[in-house]
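Have a look below at one chain only, the form predicted on its own, in C-alpha cells format.
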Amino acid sequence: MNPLRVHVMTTAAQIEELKTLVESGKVLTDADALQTYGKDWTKQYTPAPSAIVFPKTTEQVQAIVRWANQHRIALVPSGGRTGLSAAAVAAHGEVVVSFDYMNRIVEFNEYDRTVVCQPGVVTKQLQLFAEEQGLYYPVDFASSGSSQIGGNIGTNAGGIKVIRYGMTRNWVAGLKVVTGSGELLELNRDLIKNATGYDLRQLFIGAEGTLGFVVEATMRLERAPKNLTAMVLGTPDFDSIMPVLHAFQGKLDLTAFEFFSDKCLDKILARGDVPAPFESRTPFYALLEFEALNEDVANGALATFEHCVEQGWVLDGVMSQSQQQLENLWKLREYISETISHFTPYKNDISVTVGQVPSFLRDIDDIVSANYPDFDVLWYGHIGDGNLHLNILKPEALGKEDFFARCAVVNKWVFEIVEKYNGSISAEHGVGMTKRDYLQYSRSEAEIACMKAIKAVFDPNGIMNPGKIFA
C-alpha cells in the first residue's frame, strides 16, 4: 500500500498512549534502541523509527494494531533482524513491533510431531528443542542462532537443506495471526488434510508482515537424520558442478548441495579459524551432505567421487570422518555471509530451475564482470535448488552511497536476465525495500494487482509494514 496513507511520525501524546497498552518499560524511544531495532542486516537505509514496542501477549499485539489504525501510524515487525531485503527496516518514523518477549515454546504434541511456538522463538532454540525430543527441525541457515520463527515465516526462509526438506512453508502446520485491522485469525488449525476453501495460512507465509503479524505458529518436526556426512569437492569450472550434482543425486538422497567460489574460500581462510578442506585450490567447490546410514552408502559416495574424478569434473575432495570434521566443512559455506558482511556487500539472491543454472550464471557473470572490473564479485549458494547468491564487495576507498548507486545501475540488466529465464529476483530473502522496485521482473502486472488487492482486504488502512514488497 502507499506509505503516504499513514503518518510518518508519532506525537509524544500518542507514544504515551502506546505505553498504556503494554507492560511498564516495554516502549523505548532512546537513540540506541531506535538504531538497534530499526534495522536488519542490510546497510542501504538509515533506521529512523519513532518508537520500539515489545508486546508479550496476543492481546497486546491486537491493542497495538488497533491503536495504529486509530492514529494511522505505520508498524514494522521486528524479529532477529537478520533479514537481507530491508523488510524489517523502519526508515520513515514507523513504530517497530519487536517480538523478543513473545519467545516461548508453548506446547509439544508427540503424536503429531508438532511444536506450538510464539513468533520470537529463535530458530536454534526450536532446533535444540526438537533434538531433545529425538526429532529434527530441518530449516537451517547461517543466522539460525539469532533469526526468529516469526521472521522465518514472514520471509518463507529457505537455507541449506531445501533440496531435501523444502522451505519454511513446508513446516508450518498452523498459524495465529493478527491482521491489519486487529482481528485474530486461526489458520488451518494444525491439520494435515483440510480441503475447506482457501488456505489463508499460505498467504501470510512470505508476506513480510504486510498483511498482519504472526503471534503463534505450529511447526512440524521430522525424524532426526542419522550419521550426516559431508564432502567438499573442488571443480575445474562451474559447468562441472552440475554433472557432479546429477551423479550424486543418482546414487544418494542428498540433504544438501551447496557451492562457493575460490574467492569466497579466500575470505573464509583469511579469518584464520577455519581449516582449508585440502591442499590444492580450485576455481569452484561443491559441498554435499547425505546420511551415511551404513557402510554401503559411504562406499557408494566414494565410488561416485572416483567416477567424477575420472570424468574430469572433480580435481580434489574430502569426506568427513567425524562430527568435528563435518562441522569444519560446513563452516566453509556457512561462514561466508557473516565474513563478507564486513565488506559492505551488494547482494542479489536469484533463482532459476536447476537445469538452467550454468547458462544463467554465465549470462549474469558476463554482465557483472564487464561492468564491475574493479569490484570483487563472489558467487555462492544453494545450487541443488537453483538458488544463487551474487555478492559484490565495496572497495574500501569508495563511499557506501556511491557504491550502491553503481550497483543499482546494473540491476536492471541482471533482472532482465532473470526475467528471460522465468526466474525469481528473490529466491529466499524476500522483497522488502531492496527488491521492491524490481518486482515486475518476476511477477506479472495482473499478479501484482491481485497481491495489492489481497493486502487491502487484510490491511485496509495500510499500516502493516508499508512500502515493503510494493510501494
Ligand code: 2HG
Contents of the next structure:
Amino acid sequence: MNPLRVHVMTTAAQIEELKTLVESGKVLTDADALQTYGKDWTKQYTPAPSAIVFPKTTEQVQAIVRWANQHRIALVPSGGRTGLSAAAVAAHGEVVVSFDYMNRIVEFNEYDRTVVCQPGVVTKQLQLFAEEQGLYYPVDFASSGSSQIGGNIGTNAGGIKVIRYGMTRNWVAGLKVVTGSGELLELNRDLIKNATGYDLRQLFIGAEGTLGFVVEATMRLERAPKNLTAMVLGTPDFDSIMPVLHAFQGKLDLTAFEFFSDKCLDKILARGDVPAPFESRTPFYALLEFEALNEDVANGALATFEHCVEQGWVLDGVMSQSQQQLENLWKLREYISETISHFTPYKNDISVTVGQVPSFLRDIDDIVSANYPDFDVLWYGHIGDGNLHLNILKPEALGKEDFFARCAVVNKWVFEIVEKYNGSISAEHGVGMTKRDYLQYSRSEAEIACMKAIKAVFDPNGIMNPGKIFA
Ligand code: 2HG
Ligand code: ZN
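Return the form predicted together with (2R)-2-hydroxypentanedioic acid (2HG) of this protein as a structure block, the form predicted on its own having already been given.
And the full complex, kicking off with our chain again.
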C-alpha cells in the first residue's frame, strides 16, 4: 500500500502562492465556503478543507497540480457535490478544486453528434443543449439540475435510463485530463474507432479524481426519443416484478424499468405535491417507460399489462396520456431520495445480475429486517439493470453517530451476501470514503493491487483525492 505522503494542512504562505496561480478572488478560505465546498450529499463526514480554488483554464489546473506536487498538498475535485459516497468530501485539510468556473459548452460537432464540454457543465445544461440541436443526452437522474459532467465522469454516473442507454462511460468520446503529475493528456481524440492499444480514457472514468482531473470532455449525443410513455404497475409482492420486466421486454424496447416499495410511496404522498398513481395501494410498484412510436406499440403495452394482470403479477396500473402525466409518474420514483434525505438515511447501492435480483433481495431483506425490526427500511432502484437502493431511515430519537454505528454492524453481512452473489457493493454511487473499507467484497486482492499500481503511474506523489476508493 502506498503511504499517504501528503501534508494535512496548508500554510498561509502556500495559500498566498496558490492565489497567484488563478484569477483574483478565486481562492476562498472563509468558513462558509469551506463548509459548502468541502462536502457532497453524504452526511457522515465533517468538511474541513484548507481552501477552495476555482481555476478557469486548463493551464491554471496544471499550475495548481504542480503547486500541490511541490508542497505535497492533497487536492479534492469538486463538481455539483451531489455524490453519495463522499468522493468529493474534503475532511482532512485538503484543497478543493472546484470546476464551477469551467462550465462552458465549447463546441458542437453536427456530423459526429458530439459536444465538447468543460467539466463544470451541469448535466441539465448538456441535456437542454442537446434538445436545442434536436438530439438527446440520455444519462439522467434526479440530481441532473446540479451535478456536473466532470463529476458524472468521475463516478461513471448511471441513473434511470441505463437499461437502454448504459452508463456515462458509453457517452464519453474523448477526454482531456491533467494527471497527478500535472501532465495534460488527450485521450481517444473523440474517435469511434481507435485500435491503438490501451484505452486510457476508460481508466479516468469512474476513477473519482484519484488519477487526474478532467479538464475537457467530448460527450456523444443520441437521437431524441419520441412520445415517451410511462406505466406504473402495482404488484402483490416483489417476486412478481421480474416476470413483469420479462413480459414487457419481450414486447417493447424499454427506456426504463424502475421499482419502489409502498413505504416509499407513503413518503412521497406525504409531501402533498405528487398525485397517487391510482386509488389502490399495493406492496410494490414498477415504473416502466417506452417510446410509443405508433398505436401498435401502445396497444402492445396494454395487451402485456392485461397479460400480467391475468397472471396475477399486477393488481393495478396506469399509463401516461400526456407529458404532464408522464412527469407526475416519474416524480413518484425520482423524488424518493430527496424526500427521505431529512431522515439521515443509511444508504446502500448494490447490484447483481438481473436474474439473481429476487433471491438476492430476499436474502438481504431477511438480514436487515431481523436486525432492525424497529427501523424503517425502504427499497427502490433501477431494477431493470440489477441495481437496488437500500435506505434505512434514522429513527428521530436516535443520534446520528449511534444510528450509523448500528448500521455499520450489518454492513458486513450485507456485503457478504453481495460477495456470495458476485455483485457490486457500489453499482453507481462510487466508492469514495463510504465504501472504501469494503472494496474487497467486490474486487480481488490482485485487482486492488493493480488499481494501486495504476494510481502510482498517474499520481506518483499521491496528491489526487487521497483516501478515496482505497486508503
Ligand atoms: C436514485 O436512484 C439515486 O434515486 C439516489 O441514485 C439513491 O438515495 C439513494 O439511495
Ligand atoms: Zn440510483
